[in-house]
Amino acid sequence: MSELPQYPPIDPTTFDLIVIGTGLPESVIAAAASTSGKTVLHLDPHPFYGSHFASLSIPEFNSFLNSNSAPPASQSCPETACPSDDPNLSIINLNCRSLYSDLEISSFSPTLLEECSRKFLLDLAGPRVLFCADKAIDLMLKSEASQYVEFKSIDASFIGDGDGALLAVPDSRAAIFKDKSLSLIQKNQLMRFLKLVEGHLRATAASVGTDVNQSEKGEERETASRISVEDLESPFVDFLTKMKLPAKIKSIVLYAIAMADRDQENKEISKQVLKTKDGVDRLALYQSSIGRFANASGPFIYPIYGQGELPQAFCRRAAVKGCIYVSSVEINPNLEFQSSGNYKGVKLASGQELFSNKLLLDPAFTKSSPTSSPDDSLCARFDFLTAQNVKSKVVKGICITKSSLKPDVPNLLVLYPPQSLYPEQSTTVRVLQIGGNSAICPMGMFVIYLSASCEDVAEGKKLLNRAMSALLSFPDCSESSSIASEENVSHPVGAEEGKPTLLWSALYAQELQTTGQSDCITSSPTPDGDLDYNSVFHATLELFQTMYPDTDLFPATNPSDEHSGENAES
């Protein structure tokens, strides 16, 4: 990336909150704090908004991942930094570490892509959609950030297998009866199960006094049967077996509707066994998302211009409320502490000191040892600013093609359940195709995102390569070996009938890091491996409540019409 411009000193220098990084969690908290009347300074070393949630052109994407896959020397604070001029201050140096690794980029049509490389907006966070009825949408409406972003509907969802077949997910009564891949018996089994879940939800809603149409209450009390407490606490896969659902129907419910990530049948290797109560809640979210917005044909929507529009929307909301933004600024902050051990502020690379009551950091920042004070206890308080909070990794892939995976379906989702690509597959592979009608690529071209959570990067790449082989054909050129050689996965070379031809691809791994906090300093979470934003928003709201326990999150002022935010386009 180009050299950062020289900025004049920031004025004022004292704030209630300093936020470093414009990722989605940081942007939501900056907007919430600004809305509550706090003074906020929001800094970002990049020339774009979004940090690890950004949407970038191909050159920007290549530059960002290449520069962030290994710690740049210019961003590394030496262990022997200059001591503070003030003997009453202690300093902890922060380094900017890499969250990404194992980057592979291959271009099979460089001339074509060079002509339009800046017309793409590639999502760093990988395949991700929003449920129409999830809390992320509710928060956007409540905060009024929804007025700065528009959405497109995801047209269809499919279950995939290793042979390249894509079967539509029967997620409604109409879809079930139209599905030609299900037998009449399987259709009846799925319908009975969904009816049972609906009855349970209605009975639960009635018992807690939720507003239910009075004319229907009598009928509901007679027909609705609640799932037992024992069953609700049992693994969801066991409950589906108890309901005598065949393997095909169980796979659809678990991985295409409830969006389970790990192999639920193999409890020995699965770290995330879904309970029935959680599975039922996910089914309820899926079903309530269908039809919420008039112009959204299914349960999912995607931001026009890419996922990077979401943090930008909250940044714009924060700016309206008085937040000060400074981008493209060299940060390399040093944390300053008073002799009492209380946080005082940060010192930028320029040498300017900025003071705040609280500090929120991009997850890429990590600490080195204190250099101005031998106070080990001070350093120990901020052990969360290390790589120790890394849980696992997610391997992501991006592919560019000139034809759709399904004719006349520009925006679609494909799920590869565990064991669908090969017997040892233990996690779900998620594939999201977005077309030019979402303004993230030229019309007539398509961007395909893939992801799989993993502990081992090689295994994750093997998964994505298998999915790519099932979906795409690879050009007959020597460059294809850069991907085909990975983990001995043999990609078919040459155009295959009915499969889009790969023009460009990227594979990379990203660390999954939890949040951390000590006193007045907080580290935000990385993008997770989920398909939706529920976990990200949940972690962000918990952070805000921890930082400001007595402050309402986006308190209502003049409530706007909810329909003003319902701008999902067809």
The other form holds:
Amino acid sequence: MSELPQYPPIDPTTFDLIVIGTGLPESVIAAAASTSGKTVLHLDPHPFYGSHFASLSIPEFNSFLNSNSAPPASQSCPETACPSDDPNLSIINLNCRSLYSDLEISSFSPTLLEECSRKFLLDLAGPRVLFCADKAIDLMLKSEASQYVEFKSIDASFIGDGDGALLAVPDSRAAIFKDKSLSLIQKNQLMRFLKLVEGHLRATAASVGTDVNQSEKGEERETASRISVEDLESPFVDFLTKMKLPAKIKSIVLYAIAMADRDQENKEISKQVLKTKDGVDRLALYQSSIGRFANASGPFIYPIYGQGELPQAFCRRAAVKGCIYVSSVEINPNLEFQSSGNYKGVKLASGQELFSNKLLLDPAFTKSSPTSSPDDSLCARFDFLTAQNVKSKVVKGICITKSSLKPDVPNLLVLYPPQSLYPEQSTTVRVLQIGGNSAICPMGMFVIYLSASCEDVAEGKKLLNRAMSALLSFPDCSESSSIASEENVSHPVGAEEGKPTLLWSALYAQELQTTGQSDCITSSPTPDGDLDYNSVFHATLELFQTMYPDTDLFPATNPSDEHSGENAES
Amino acid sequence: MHGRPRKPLKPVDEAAVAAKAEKLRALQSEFLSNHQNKIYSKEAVELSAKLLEINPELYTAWNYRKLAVQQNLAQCESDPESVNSILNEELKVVENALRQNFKSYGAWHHRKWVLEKGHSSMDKELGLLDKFQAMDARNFHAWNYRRFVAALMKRSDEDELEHTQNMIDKNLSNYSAWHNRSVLLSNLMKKAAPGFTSKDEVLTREYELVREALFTDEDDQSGWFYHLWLLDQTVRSEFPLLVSSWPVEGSDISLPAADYLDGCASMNVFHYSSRNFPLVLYFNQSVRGVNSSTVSVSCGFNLNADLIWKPLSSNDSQSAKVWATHLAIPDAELHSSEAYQVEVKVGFSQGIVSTTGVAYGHPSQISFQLHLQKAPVESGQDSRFGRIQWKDDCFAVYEPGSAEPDLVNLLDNLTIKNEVESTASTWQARIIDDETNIFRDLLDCKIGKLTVARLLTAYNSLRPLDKPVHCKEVLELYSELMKLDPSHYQYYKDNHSLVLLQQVTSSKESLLSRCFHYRDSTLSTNGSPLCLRLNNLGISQLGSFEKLLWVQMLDLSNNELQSIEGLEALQLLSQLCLSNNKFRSFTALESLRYLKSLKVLDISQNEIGSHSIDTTRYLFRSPLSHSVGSCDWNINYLSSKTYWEAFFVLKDMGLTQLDVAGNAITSKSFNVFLEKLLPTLKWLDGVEVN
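Same protein, the form predicted in complex with its partner chain this time rather than the form predicted on its own?
Zooming out: every chain and molecule, the one shown earlier first.
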């Protein structure tokens, strides 16, 4: 490690807030803090924006995951912390822990990809989309970060089965009408249920929006269409059963519209049972997303140039508001503390000391082993920074193909509800295909993201492999049809049964961790296992509120919402 | 725009509005002076464009532009380029005007006018329409214009059908798209275009499509209208057919001999007091061309002249479902002991055509016998003027088996068997059967109940000869609907009534159970008239007339009738009780004008005259106001202006007994008026008229 600073020293050296890592939560908070007039220094050890939310070319992706993958050990600083220049300050070393493990990369067509490996922008935190009516969109509009991003509509969403068949999700009246797989009575049941939910939401909104005295008459009528309180508190799956919805419809509602992650029927196994009120909220989000932007065909949109655009947009917003950015900075930060135990600042690998009132850290940073710290009591206060024994993981997969899962539908979503791939499947597998028209890969190629939550990585990988083999054909996996597979290698497009042929794939596991906080130091959350950004944004906003309880988040300056919808390009 | 709440007008400051109005006024007056002085200079034309962009509703300005275009075109006829530029300018002005008001008739019309000059690429027009329809998919101006453009560019109906499909796929609540679909399909089936030759297949496909829409959203009405149209297409018989007649095939009619004709004394099952013996033909749909050449009548006696067939329809058109004529029975020649065979041959020669232009193709023949009979002379002359009393104790029910053979024979043969129809209706029956089974799944909602009721009713209408099935179920469905959806109570009630009447008239047994002898102290049993009593049924509409052509005495009291439309088919009717119903005016009784045999009428206890404005005239197909012109106002009755409706309906009737008490209209002066109007009247409200 060089003692010489690679960068000119950062000046000034004292800030209201230092943020390390440019993941989405960090970037949003940096932007929010700068907007509210705080002085912010935003550092990132990587040469790109986005940290765990970044979109990377294939080589960048390989090197990022390889260097950040378990087994951990590599990144800890062997040498003891260099003492602070100020003898009054004590130091705690931080390690850069790996969030990722079990990385498997296979390339079936190296030559083909070699030529254009840099033309890919692979999302680390995929598959992920935005609901048009998402809080994230509102926040982007409010913060004006939206002006830096353009979106593409996800053309369709499907429910998959183990045989590779894809059935369009009947998520709107028009979709239900056109659906070919539902029986007449199922269409009726599903639509009635959606209307019931709609009625409930309308009634709720009306009672919130109107004066009590004024609406006494209307109230009685409205309560009739409301879902009862007991039902709202009951598991959503029970409510669906109570509404006499058949299994097929229940599965569509739970996993393809309400986007439930875990098997809802098996309540003993599943820890995350969706309550009716949450289910109804998710349905509301879905429904209000359809048609919010005229040029978005469905409820989902995806940022052109990849997910990494989102944190970057907030960073640009922050920069406009005066936030200072330094990237590729070798950090190995050592926290500095006053003897009182209060956080004081950060010491970079360069040796420069930077001071701030508050610190926000990338979730990868952990406190190094307690023994290395000079002050045990001090360490104890920052236990939250210790790598928790994280049980929950999400297994992710990225596949590259030269043909689409569905002809003429470049951007699509596929959901494999629990038990749809095999009986023991307990979590939903989500698959997102993004095509070249979103500028994340060469035209004519497609990137397919997969994810599934799991306790055990092997189990998660099994799930993803099952989904992949339902959707894709593997060029060299089957010994029995060696001739065919050779042909496939040479002509990767003409795949077996019309399935796209896999050119490249990566499988990896990511830990799920929520935020941690103590006084002035906050650790931001890792990307979650969700399909959307709702929880990420929710957690971020909460973080900001706890960090700055008295500060408004992106106070409205001049409302210029309306033009923003046009950013969604069709 | 549809389904979008109107935004409240933005508050604008009055000065700006006034300034705008002032500007508009100035423009307008300048424009009008140009128009009057026939100035078609570039500036003047531009001024009109400016005006139209602000106010597209200014018809005068559109017409002015048409004149200007004509003039300018005349000047540059040889130069296609300048013709183009003139017309392009018009299209541009229209487009701008439409942006201002999408629903401006004047603007759309002007565009049509320009296009008719053979200008503009049609693809551009369709593109423009797509743009407008994206804003408001149902706008009927756009759809009208689309039909116009499609016809002009000879776009195939198949392509247009595809377009409606796309529009429906996007949003199934599109009345206009569904409507256009029905128009296109009718065309395609008429032309027998490839893929549209078999009506049965086309309809089956359409049922499948609309079913998806109805099950997806049962609350959306556009699909239900389409379903109703399909059902009508399925059930409606293309071919005109004779459904029933009076007299019925094979009947034996006894007529009192000439000596007694005026006496009205003969009281057999059927008795006629007139020398004019009515013949009635009842078709399954409105037809025209019924006359002495298309219907031949032969009988044992000589007919003095060609029979004149009259359509029984209250509008003046020459088509009707029911046609009637009267055989004049000559005094001489006939011998009382003889039976005369009468044969009526319908449609053996061409000429009877349905309103849609389909010729009557199934000639049928009705033969019956006429007997002249000497009846025993009644004891007293009182019976002649005896007042009919519609009291329950005046009616005696037929004991089972006691009915006269001619009555039984009659009731067995009420409808004419058309074999053609029963074989052709198999696919219709299959479709309706399938639909019924499918819609039974929707019985838990209002529209599901209604559709099942409609389907079952339609099923019965396909098989007029068979006993109707599911009547009980249909009646229950309508009863439920009346409770469930009170705002459409009357509609359900009317349909309920029709089915109830269908049920009542469906069999000999059920009709017999409603047949009564009328007798009171003044009449002996053997001469008692036969009365069909359809009282106390709660019916609000009349129907099944084809089964009632034989009825002479009819009791419809204590129902909820508001109109007697259709009753004119009952040409034999001589005694009619309509008391305790819901008639609001004489207009509602217009059918009475066609009942020339009617002698006794009871319209007491109704609401006649209680509504100062007679709204019913707008509800019926033949508002009285239409026929007023032909009314003979020369008779200058004292109160005919006050009671003009009563005058119009009752004049020329040979009523001997009339009950009008219990109506708002009744008063001393009304009674005076009636006595003058009806010189034959013997009894008015139970009081003997001097």
